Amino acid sequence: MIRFDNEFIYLETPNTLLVFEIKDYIYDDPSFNEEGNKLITQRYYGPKSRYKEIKPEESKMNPFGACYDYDSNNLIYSYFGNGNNSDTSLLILNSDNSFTNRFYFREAKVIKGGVDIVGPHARNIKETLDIVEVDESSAIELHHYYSLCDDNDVITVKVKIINKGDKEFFLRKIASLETPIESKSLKIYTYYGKWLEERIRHESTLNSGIFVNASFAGTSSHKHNPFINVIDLENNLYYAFNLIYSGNHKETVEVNPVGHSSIMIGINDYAFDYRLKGNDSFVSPEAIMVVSTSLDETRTNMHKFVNSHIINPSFQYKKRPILFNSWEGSTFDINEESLFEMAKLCKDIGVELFVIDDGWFKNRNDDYHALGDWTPDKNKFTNGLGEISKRIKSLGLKFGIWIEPEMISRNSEIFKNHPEYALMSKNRHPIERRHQLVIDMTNKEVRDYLFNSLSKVFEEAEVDYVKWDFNRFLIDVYSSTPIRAGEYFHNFIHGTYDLYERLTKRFPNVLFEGCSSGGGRFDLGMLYYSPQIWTSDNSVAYSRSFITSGTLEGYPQSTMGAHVSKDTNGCDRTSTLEDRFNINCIGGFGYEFDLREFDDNTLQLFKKHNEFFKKHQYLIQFGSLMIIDNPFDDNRFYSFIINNNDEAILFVSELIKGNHNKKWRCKGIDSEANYEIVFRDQNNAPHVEPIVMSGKELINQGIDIGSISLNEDVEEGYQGIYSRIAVLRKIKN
């Protein structure tokens, strides 16, 4: 709910309150003052339970005061030229060749629903506050949009800048969100890493200075995910921030000597220089923020927000199929008969979706050729993809394929005919990664070509699923079209969004899964179009414990693609198939082997896994998840519980074997109820008879799972993990 009370504006979510104050601008030098100039400041953001009535403040600027006096006013948005000597959210090169701007509050109004923008944004918005600020000297208007949804504490924020004059100016920096925090002692959690080690939590404590989390790759990147947590150590408050964007991003936290901090979220201003001519406008990506009294609460809010307000409504709270992907089992060595043999085995073990990965299109037999030539290879599929699709669907399976539309091979027909489609600098040899170049997504002709060629394939094969990969970052940022270099990164990702928009509308029932060499583009912008994302190329159970734990802080389990596959990728802690299932059966689950290599006993084990998963699939994918043991806090343990009203499922793991005498205490269950606890039977652990415990016992004392250790027949020196799954069913009186 948004309401006005004299000079105050209140934005109320179910559990939090954001309060703005409109204040007169008063300067000690009367000749400087102009009647009607007002500022808007943030006076409170936090839980309703902590709010105390706020009285109006005078905003008086002293020309003889300390050089940082303006920093203490908690403006909702900062810009160069207003006396603020901290980092700013906005930087403009004005038509008069100055960077100076002075914006004053003009009006605020409530809009029913949200404000539509091009590209990904929050869905199902209840109401929006539109705050308008104006710099009359530069003829520039700013709109700050704060949007609320009625089922969540998340607030979304974006900024629109409009050139109201007839002279152009250049936008050098624009943040989507700025919020002050009344504290100078912060802990920051960021989730960065590298290929095979995505979203590993890193902790920083900030008592002074500036902390920056940013991507420079043209994508959200493996290195720096846009999701961050900020913990106010003085007031014991937990903030979470994210950006609905897949390009270069920047999250800045500054602790100011005057006693407060500020947080800015938005586009990275690196290589950003956007020209706005008369009457032009620019809308920032949408940022999201939430505050609570615990990490559990912020995580729950983020999960619910993504599932209800980011994911395509066609797939919201709908079970994702168990899939088989051909890549690790076959790589490029595929043909119709070998794939059909594997499809029959997939049907036998309970797989629901069969996916042909890279290698299905003409001349694609290695990494050097054919990206961009989206035509089925007749040497592998004599009658095209339509025939193999029909054969696989006749088994009762769904059918999917892999694509990488934003890439182009120099050894391809499309490059030979249209070299201008590739990103290449003039007079410079292009730098290839994975033997490929990036295609120019800012070029509408390119996007039309991709839309038409991919649509033809999707129609012929009647695809149910598409894996959309992106296997390198941007280097040679140069287009054959007349686009300014400072506008390229942003327009590239919007070109990708445009193609996604057209394809998802043309094929509304196709499940798209994002991928970027694993989890290199795991962000809310991609999730707007692809309800799940391949979390990492690393499926090793031990490594996945950390990758999954980091990812879950900002993203719900339903969005995470995870497969049981070979324990490889440089990790010597090989796990059993039972433990690989326990770790990877969360979210979008599947397999990635050559199933023909396994004996009947192993195939029956896979079937048993899938039967268990299907029985509990909706709870696993969409229940309320709470972390019990975070491996970043104690690398010996990893556990979490997923709840609904009548049932919960507990996942527990010992990552390092030892005599820990561990009891696993549950969260989120009904303390007044009794629960029957049934352990999933595993080949590598003793059978445990069901037990009954009260909710109070489960919460306060925990479950003693002495049987988590492996059976004695497992080889000595085992260096994997030790895991169990238990289902907790509420006993009804």
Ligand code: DGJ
The other form holds:
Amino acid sequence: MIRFDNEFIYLETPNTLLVFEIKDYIYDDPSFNEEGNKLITQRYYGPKSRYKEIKPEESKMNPFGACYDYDSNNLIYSYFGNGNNSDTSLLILNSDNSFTNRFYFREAKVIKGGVDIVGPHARNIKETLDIVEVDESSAIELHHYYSLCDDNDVITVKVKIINKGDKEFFLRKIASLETPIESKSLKIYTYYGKWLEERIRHESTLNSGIFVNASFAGTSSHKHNPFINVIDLENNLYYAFNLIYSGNHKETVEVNPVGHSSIMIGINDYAFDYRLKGNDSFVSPEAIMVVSTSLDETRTNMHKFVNSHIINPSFQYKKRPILFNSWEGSTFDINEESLFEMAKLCKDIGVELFVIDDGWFKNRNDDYHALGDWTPDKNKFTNGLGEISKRIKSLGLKFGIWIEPEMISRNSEIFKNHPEYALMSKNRHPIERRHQLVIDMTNKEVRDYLFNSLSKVFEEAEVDYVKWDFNRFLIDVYSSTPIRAGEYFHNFIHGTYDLYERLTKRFPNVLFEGCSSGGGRFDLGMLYYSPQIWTSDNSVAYSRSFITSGTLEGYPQSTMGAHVSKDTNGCDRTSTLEDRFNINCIGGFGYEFDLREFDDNTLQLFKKHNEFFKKHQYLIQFGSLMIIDNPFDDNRFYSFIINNNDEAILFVSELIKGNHNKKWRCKGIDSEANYEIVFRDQNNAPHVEPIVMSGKELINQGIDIGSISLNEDVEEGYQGIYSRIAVLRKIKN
Ligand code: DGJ
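Now that you have shown the form predicted on its own, what about the form predicted together with this ligand?
Next comes the full complex, this chain leading.
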């Protein structure tokens, strides 16, 4: 709810409050005083439970100078010329060759619902506060949009800048969100990584100076995910921030010695320089923020927000199919018959969707060729993809394929005919990654070509699912079309969004899954179009525990593609299939093997796993997840519980074996109820009879790991993890 009360504006979410105050702008030299000018400041952001009534406050003067003091006034947005003497959210090269702006508050009004924006944004917004500031001397209008949804504490924030004059200016930096934090002692969690090691939590303590988390790759990147947690250690408050954007992003946290600490979230200003001609406007991506008194609450808010306000409504809270993907088992070595053999096995073990990964298109027998030529390979599929799709569908399975639209191989028909489609610097040798170049997504002709050729394939094959990959980052940022260099990165990602928009509209029932060499583009921009994203090429139970755990801090389990596959990539700690299932049966679950290699016993084991998964599929994918043991806090344990009214499912793992005397304490369950606890039967662990425990015991004492330890024979030489799953059912009186 948004409410005005004299000079105050209150934005209320179910559990938090954000309060702004409109103040007079004052100068200590009255001859400079510009009568009637106002400023807008932030007076409170935090839990409602901590709020104490705020009295109106005069603008504070800087003790040394003539201007108001930015730092002690907590202005809602900083820009060059408002005297904060630090990095700013906004930087404009004005038409008068100055960087200086002076914005004054003009008005604030409430808009029903959200504000239209091209590209990904929060959905189902209830109301928006539109704060308008104006710099008359530069003829610039600035809108700050703060949006609320009524079921969540997350607040979304974005900025629109309008050139009201007739002279052009250049936008050098525009953050989406800025918020002060009344503390000089912060802990920051960022989720950084690389291929096979995505979103590893990193902890930084900040008592002074500036901390930056940013991407420079043209994509949100493996290296630095845009999601961050900031913990105010003085006041014990847990903030989380994210950006609904898949391009270069930047999160800056500054502990300021003379005032409050501040946070800025937005597009990375690196190589960013956007021209705005008269009447042009620019809308920043939408940033999101939440604050609470615990990490659990912050995470739960983020999960619910993503599920209800980011994911495509056609897939919101809809079970995600168990899929089989051909990549890890067969790579490029695929053909209609071998795949059909595997599809039959998939049907037997209970898989629901069959996906042909890379290698289905003409001349794609290795990664040196054919990206951009989106026509089926007749040597592998004599009658095209339509035929194999029909055969697979006749088994009762759904059918999906892999694409990588934003790329082009130099060895391709399309490159031969249109070298100008590739992103290459003029007169310089292009730099390849994975032997491929990036296609120019800023070029409408390229996007039309991709839309038409991909639509043809999707139609012919009647696809139910598409995996959209992106296997390199941007280097030679140059286009054959007349586009300014400083606009390239941003327009590239908007080109991708445009193609996504057109394809998802044209094929509304197709489930898209994002991917980028594993989880290199795991962000809210992508999740807006693809309800799930392949989390990592590393499915090894031990390392995947860390990857999942880091990802879960900002993103709900339903968004995470997680497969049981070979126990190789990136880790020498192998694990049993039972443990690999326990770790990966979360979110968009599936398999990546050559299934023909397995004996009957193993196939029966997969079948048993799938039966278990299907029984609890909705609870697993959409229940409310709480972390019990975070491996980044203690690398011996990893456990979480997922709750849904009368049922919960508990996942526990020992990542390092030892005599830990560990009891697994449950969270989020009903302390007044009794629960029946049934352990999933595993062939590497003793059968445990169901037990009954009270909610209080489960929460306070926890379940004893002793009763779920492994069979002796499996432990011999075993280097993997030790895991179990238990289902908790409330006993009705
Ligand atoms: C990288 C992805 O992460 C893999 O799953 C697979 O799709 C390959 N690309 C295919 O080239």
